[in-house]
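Given as structure tokens, the chain that follows is alone and in the form predicted alone.
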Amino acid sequence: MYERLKGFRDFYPEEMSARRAVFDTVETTAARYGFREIGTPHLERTQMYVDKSGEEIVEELYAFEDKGGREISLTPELTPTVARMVVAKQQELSKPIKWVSTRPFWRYEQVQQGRFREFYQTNADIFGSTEPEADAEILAFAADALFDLGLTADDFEFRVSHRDILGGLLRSFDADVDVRDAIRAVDKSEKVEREEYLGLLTDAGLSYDQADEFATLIERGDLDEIAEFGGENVEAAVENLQNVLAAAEDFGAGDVCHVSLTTARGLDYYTGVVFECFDSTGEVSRAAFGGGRYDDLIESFGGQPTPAVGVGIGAAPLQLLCQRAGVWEEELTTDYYVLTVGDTRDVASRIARDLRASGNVVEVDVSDRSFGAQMSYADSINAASVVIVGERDLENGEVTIKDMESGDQTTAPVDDFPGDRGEPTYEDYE
């Protein structure tokens, strides 16, 4: 008996059906916003991730040497890949570039709730615009995707921050601060005790009192107070965040966007507005997903300066949010089960083909089972209706239609079934 690998998952039909419904909903929402689907490879050169994140990233990758002697890795995220793709055809692509993709990724990391070593994610990115409307559209798309899944504004919130506000505030102190390390400390602030958090800030170069003052400022999140304290260091960033929030309000996402300057996002390539989506009730403690602006990445990959903003919606943490909100449905459904009795395959097959041609989910017996066994199977797959095609019924020119919820049944002329009725039911013939 073989066991599956730790951090990898099997998806049986019930859960896969629910996952597919979520993927389809998110992708349909993205299409309404004009995002175009792309396909990307599952393998990339390891050096691409080393150049972006440093040699230590290799410890988190499924990295190996292929048969051609190349150092390659299973892709741990999409952003470097799409950056490479933009650089490759930068002059040919109309701006803004709006791409979406749903696919698996791999990271060799600690397995925990909502986090696996193989994970699935929908990424949506906009390249080529510095305007606040681009950030706001990412927020609005993400909010609409959740609304389309059945969540309400009471179920989730977007905690919105700005990396340049954090960096500007840090530079406002009379200290030699390692801004990158300090922002990483902010990203950990809700996962550690306050004293440890302040210790991380002092390790980054602030004094203890400065660390406490900085932490208190961003916890309050009063943009006017921060603008007064930081002056020119934060003025442009505060204005940009306010403009993004105003645009998000106009785009319909204002009710779910809240300023949260303790939200920093751990990845170093973020440059402006960042956000994370959380369960409003707090029952799901980890972020469902997040995103933000990364204006320098394309240039760092050898391309022309190209601003960018995006979001990555992970399937596993989103599932936790949907389950908490009661909008995750793991139930298989079948529109019709065509039950055969005797030598009726030709007629039953014709009926099944006609029903499928109208877009219905239809199953027929392929195991030569008894009447009772077929009825039990129809019940197990949640068939809404059973069409009984029996030799005696056909002698009378009829088929029987059974409504599985009520148990009621009636007959219909076989030559007129399903006819021009796309979704014939018991009520059509009673």
Second form
Protein chains: 2
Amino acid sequence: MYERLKGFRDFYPEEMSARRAVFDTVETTAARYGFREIGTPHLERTQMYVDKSGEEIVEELYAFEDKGGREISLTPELTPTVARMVVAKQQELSKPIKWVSTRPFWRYEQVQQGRFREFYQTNADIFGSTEPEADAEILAFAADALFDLGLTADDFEFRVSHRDILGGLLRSFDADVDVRDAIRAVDKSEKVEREEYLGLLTDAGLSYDQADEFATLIERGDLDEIAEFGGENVEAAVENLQNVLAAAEDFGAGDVCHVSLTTARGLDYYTGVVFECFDSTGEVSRAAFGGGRYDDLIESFGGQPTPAVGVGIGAAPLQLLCQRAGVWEEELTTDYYVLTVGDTRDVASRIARDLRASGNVVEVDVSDRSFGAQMSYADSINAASVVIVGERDLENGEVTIKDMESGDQTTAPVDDFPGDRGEPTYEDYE
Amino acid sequence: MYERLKGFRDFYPEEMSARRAVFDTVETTAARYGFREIGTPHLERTQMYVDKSGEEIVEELYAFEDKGGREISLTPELTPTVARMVVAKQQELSKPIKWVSTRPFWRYEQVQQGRFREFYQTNADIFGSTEPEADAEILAFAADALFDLGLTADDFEFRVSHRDILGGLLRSFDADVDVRDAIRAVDKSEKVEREEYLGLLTDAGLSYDQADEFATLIERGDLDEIAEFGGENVEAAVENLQNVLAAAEDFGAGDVCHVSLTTARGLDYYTGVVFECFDSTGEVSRAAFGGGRYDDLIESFGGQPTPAVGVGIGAAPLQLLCQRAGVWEEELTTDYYVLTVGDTRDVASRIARDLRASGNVVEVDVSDRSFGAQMSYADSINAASVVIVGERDLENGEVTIKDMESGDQTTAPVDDFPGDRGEPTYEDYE
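Follow the form predicted alone with the form predicted in complex with a further copy of the same chain, if you could.
Every chain and every other molecule in the complex is listed next, the one we just looked at coming first.
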């Protein structure tokens, strides 16, 4: 017996049906917003990730040399690939470019609850607009996807922040601050004790008092106070954040967006609004997903300056949120099982075909089994109805339809089954 | 600028939309037959492939050592993974097990027309039935998937063969035949000259006369003659093939199934009926896809003896067949573009949300663009209608709806737009 690799998962049909329903809902929502699906390679040159994230990223990658001597990696995230694709066709693509896709990614990291080495994400991005409406459309799409999954505004919240507010504030102190390190400290602030957090900020160049003042300012989150404290650059960033929130309000996501400047997002490449989605009840403590603006990436990939904003929705954390909210359904349904008794395959097959033609899920016997064994199987696949096609019934020109929930059954003329009924039931022939 | 890896593809939205439509159709057809979707890892231990296919397979694999010292490979095919999953839960799973999935696979091989290093396949398999109905259901599902794609019985044919007819015939000669090699020769027979083919058969142990006789017998394909020539084992195999074809006839795939004993399928693990799908016009010369019975694999993977039959439909060859038959459509459609003139975002957003709620694809301005620029963009995304929400119109309580094909436009009361119309058009308000 072979073993599955650690950190990888087999999805059997029940769990997969719930996952598929969630993927389909998120993709359908994205499609309604005009995001267009793309398909992307699952391997890329390792250098692309090193350039974007530094040499240390290789430790986390499934990186190797291929048989042609190329240094390649299983893609750990979508953004570099999408950036490459935008650059490759930047002349031809009409702006804004709005792309979506759902697929697996890989990172070699410690396996823990809700974290796997192979994980799935839906990414939606807009390229080519600096306007607050673009940020807001990402927020609105993400909120609508959750609404379409059955969640309500009471179930989740988007904590919205802005990199330039944080960066501008940090630069406004009379200190030599490593903004990148300081923002990473903010990103950790909710996971560590306050003293440790202030320690990280002082490591980044602030004095202890400055760190305390900065931390207090962003915890309080009073945007007017912050704009006044931070000066011109911070003012502009505050205005941008307010404009994004106003657009998100118009776009229907106002109720779930909350300013939270202690939200920073770990990744270095964000440049403007960033946000994370949290379970409102706090039962799921990790962020369900997040996103933000990254205006510099395309240029750093050799393209023309192209602003960008996006969101990456991980399937595993989203599953936790859906389960907490009670909208995760692992269920296999079957509309009809067409049961054969004796040599009735030709008629049973005709009925099965007719039922499938109306979109029903229909199974027939492929194992030459007894009446009882077929009935047990029909039960095991949650068949709503069983159509019994028996030799003796057929002599009378009849089949039997059985409602599996009530156990009621009745006969129906074989020539009128299913007739013009898309989903014939016991009641139709009773 | 970064380069994509050779043999890998970027799918931009137009091409992806056609691919998605095909995947969705095939999966919907599978669902109606009661195939249940599974999700599978994209990496497995290399040993699994070596055990199944021999040490030489490693040359074709993206195989490497992970950071934990495990010898792993990107999955080159689904079957071993599915076999592993069946074995892991063989007690719990009710039989027949009917699984389907669509996903990428990887092989490091020569890149040529229609062959890539990253390729996509839909696999559908039935485990747990030796009955001809199981083989026939695979054939019927595959045929129905093509019908649902818009192909007709004139567009394609399934060439159906049987490994035990070929094996039994080969063993009936007074010679020490390597059946595996001889079947591989049959698999190549249509791609090489007859003399070379006969040479391969003599390499496998037949005399030249025997090779000629064997080749002639299976080319002629007279099942009665073959059964008589081959004796008892061949008779049983012929009967099985006939039973499968009879069941396929009942299941609606009779018109497209043709006996073709020169079809052998290259892979060693097939044990019974095998088949390949070909373009009837011959324009696409390669098989579009194929499948067959492999009753021994699960046991060889450490499971209880479990018969199996399946089909693997490759996206690239299927695309060629669809293109040849004229049912491949690369098109992006948008139902509505909601255009804002002046400060009308709140109303425009409300309209966009209402239209999306009825399932429409709706885009709005996220780039703060002029009327003209918005109209060009609407054109570029093939918007069917543009809803113009202008400040002045709104003062009169109106919006304008423009049919983009005819250019006709008319006004509509903003309070009644879209009203209870799921897909409001110019005509509704004319």
